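Below you'll find only one chain, the form predicted on its own, shown as structure tokens.
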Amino acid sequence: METMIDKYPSRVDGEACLLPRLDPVVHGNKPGQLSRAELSAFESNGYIVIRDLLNEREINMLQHECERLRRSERIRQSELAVTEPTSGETRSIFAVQTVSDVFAGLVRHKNILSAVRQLLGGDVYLHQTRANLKPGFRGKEFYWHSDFETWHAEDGMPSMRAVSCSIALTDNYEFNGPLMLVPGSHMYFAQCLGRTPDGHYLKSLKKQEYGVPSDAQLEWMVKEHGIDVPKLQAGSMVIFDCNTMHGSNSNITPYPRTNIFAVYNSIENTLQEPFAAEAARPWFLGNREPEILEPADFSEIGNAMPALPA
């Protein structure tokens, strides 16, 4: 097997730097769902909105489904589910277009290809799915991190050449631990110490405490870029780079944020054996099989399915 550069070393001993990103930030230019302004917002922020991706009817049903998808003990029990290291409760499902149709529907939306085929440049696979799930009161936070980062040192991920979409499912307020984002960190890769512990991923999931960024790189990044809080609409989405610095803190109010993450990767940047890590991690977290995905039209999915009470 040819051996890969490391452009991005990270899991260092010593100190940790920024480095600059080596990679573009949009990598096609042919016309599609995003406008030439969306394309240039994203390339400067590292990040975009789409308003009204779905239709009430559609929230309602991909709303079910995730309840079902929570309440199920056969899905609670399997790999796929991560549970608060506190409560108990299920704070993420993985792969969720493997357990459900109506999922596997959505992340074949169209419009949501069209615009990831535009920022990648072409043919793309999910490397990863996953619902995250922060109920009213006891939803806790996901600490600032590049995902990059862990896909680099843990998955294989070569390049910077990948998206992830957030769907809300509820509406994003500025209180109820939405996600924050620090515009233009896409443009550096923060360096991270430590040796990756052997099965890091059991843990992680629950606590990230490796692959994560200094205080000293997140308050230089922000003293220079800010934070951004998008607030979204139920049925709305976030588009942002692999590399975009984000978190989001817990949720101490009555309103539940629920927000389906759909990870999109070049099909020419298919994962290579980890670069910080003694094994790669599972297939659902880094998808080593990749299929080119092919457009839905989602709403006849949505009008295949009984009608469900508000």
Second form
Protein chains: 2
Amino acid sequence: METMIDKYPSRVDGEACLLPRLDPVVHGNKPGQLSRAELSAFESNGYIVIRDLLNEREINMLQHECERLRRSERIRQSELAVTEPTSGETRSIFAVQTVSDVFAGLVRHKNILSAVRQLLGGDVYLHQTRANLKPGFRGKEFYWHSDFETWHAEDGMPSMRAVSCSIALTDNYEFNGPLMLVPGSHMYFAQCLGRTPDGHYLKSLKKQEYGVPSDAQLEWMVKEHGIDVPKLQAGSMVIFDCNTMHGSNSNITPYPRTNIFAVYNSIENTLQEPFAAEAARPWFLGNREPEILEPADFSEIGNAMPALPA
Amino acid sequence: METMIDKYPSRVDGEACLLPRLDPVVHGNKPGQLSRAELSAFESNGYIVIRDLLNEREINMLQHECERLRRSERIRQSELAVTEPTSGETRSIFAVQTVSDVFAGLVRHKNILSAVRQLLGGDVYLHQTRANLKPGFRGKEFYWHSDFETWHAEDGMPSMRAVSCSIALTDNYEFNGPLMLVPGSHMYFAQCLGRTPDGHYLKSLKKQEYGVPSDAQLEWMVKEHGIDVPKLQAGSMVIFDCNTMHGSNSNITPYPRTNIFAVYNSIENTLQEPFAAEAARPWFLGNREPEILEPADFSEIGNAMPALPA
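What about the form predicted together with a further copy of the same chain, after the form predicted on its own?
All chains and molecules follow, beginning with the one already shown.
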């Protein structure tokens, strides 16, 4: 395999800079699920909100599925689960489409795929998926980060041609640790300081120390662009660019915050060798066996499910 | 000293109950700073917001004073400072009126005292004061608590006849770890589980483990009454009842959240022996030498200060 040029050097020594983005934000211009206005908002802000992606029946079904996975001792002890440092409870589950037919259907939802294909300009595959079960009372914060920085440095994703879909299964209130985004931050690449330690992902999923922006970088971006906290009702979705700076505060309220997170990458942007780490991360964090996704009718999958207990 | 009856037993073994409040919320009915509507809102919700208590010049002066105290190495190393567990930075400073003439003036602000005297029905003194310097980026959460529970159990405050004033020196946004309150929660006393360990306050100021409500108590109160997050601009103030359940999430944004916290207690409600601890806490947490407060004209104190550097 020929060596790729590193457009976005990170995990550097000395000075961490804000570099300009060298890739388009919207790739291609085919029609699809998203309107001109939505494409243009995505281009400026680095994210858009899609309301009412799922109906109440579908939301209930997915919540039920999350609860099943959360309670599974087999999953809790598997490599797919991230557990709370103190309580040991399951906080995130990776590669959810591999352990659940319902989630396997959701990630191929035809409306999601149509929007994602439009943004990324053609065929896409799953880079990573995750169920985030941010509990009430003791939900921890996620510090600010650009997903792309980690995917580039530790997984070898060459270009910014991927998007994350965060599908809300519970209402996001202002007070239960909602997703915060810095609109416009996707136009800069915030270099991060420090060489990546071996096996970094084992720690970073619980508490990130490398691959986080500096106070000065964040301060500048927030001063320039502010912070958006989209109000999300259960069943709606945020699509955000792989390089949009985002994070969330802790959640001491009794309201849990559950979302499904699916990362779509262009089939023309498959993973190379990591740009700033010794070894690539495992398959459930950065998929190296791309399969082009075909859309599915999610409501039909829901109808085929057995009735849920009341 | 005769033994007082414990109206609000806490730090119990076994079962923690919600007990009814046995004290009035508004004590007395003399006229003052607060309107009928404000008194009635305080009675129902357990808090009210007073807008525009301070003008811009006064806010700047107080921010400058906070910064001076935050940087003081003498204060950082004194018993008055609570420091961040990880960074060692000063997070809170107690008894601010003893180390700053400006704060000594602020806590006697005539508009504050008028409102407080009206709520508590007569003469008041300072039970505790604090400057909370919740930094940006790494500001930690404060878990839910009723102040009165601790003041009763650990300081020996007999009745619910005290109020807290939280004066905002920076804007409270929805995303920088703002004060959250459960309106109506002041009408229940949430018993807490577990005997108080000796010297508990040394740990509890950094991370509270005793004196916190149970998940079930909180869930019930929030389901019944919801959560309020008052939008506060710098210079405004929340007055809340000593028993109103409140807390705040972490703050990963670059915006610090600074407030001055002053607790006024009725002169008829001075401290006894602690109701659920071996020894009383130190003077800067629970004042045992009450001095009735006389109002001062805060704007005159400001005018007497030397000009600040630009």
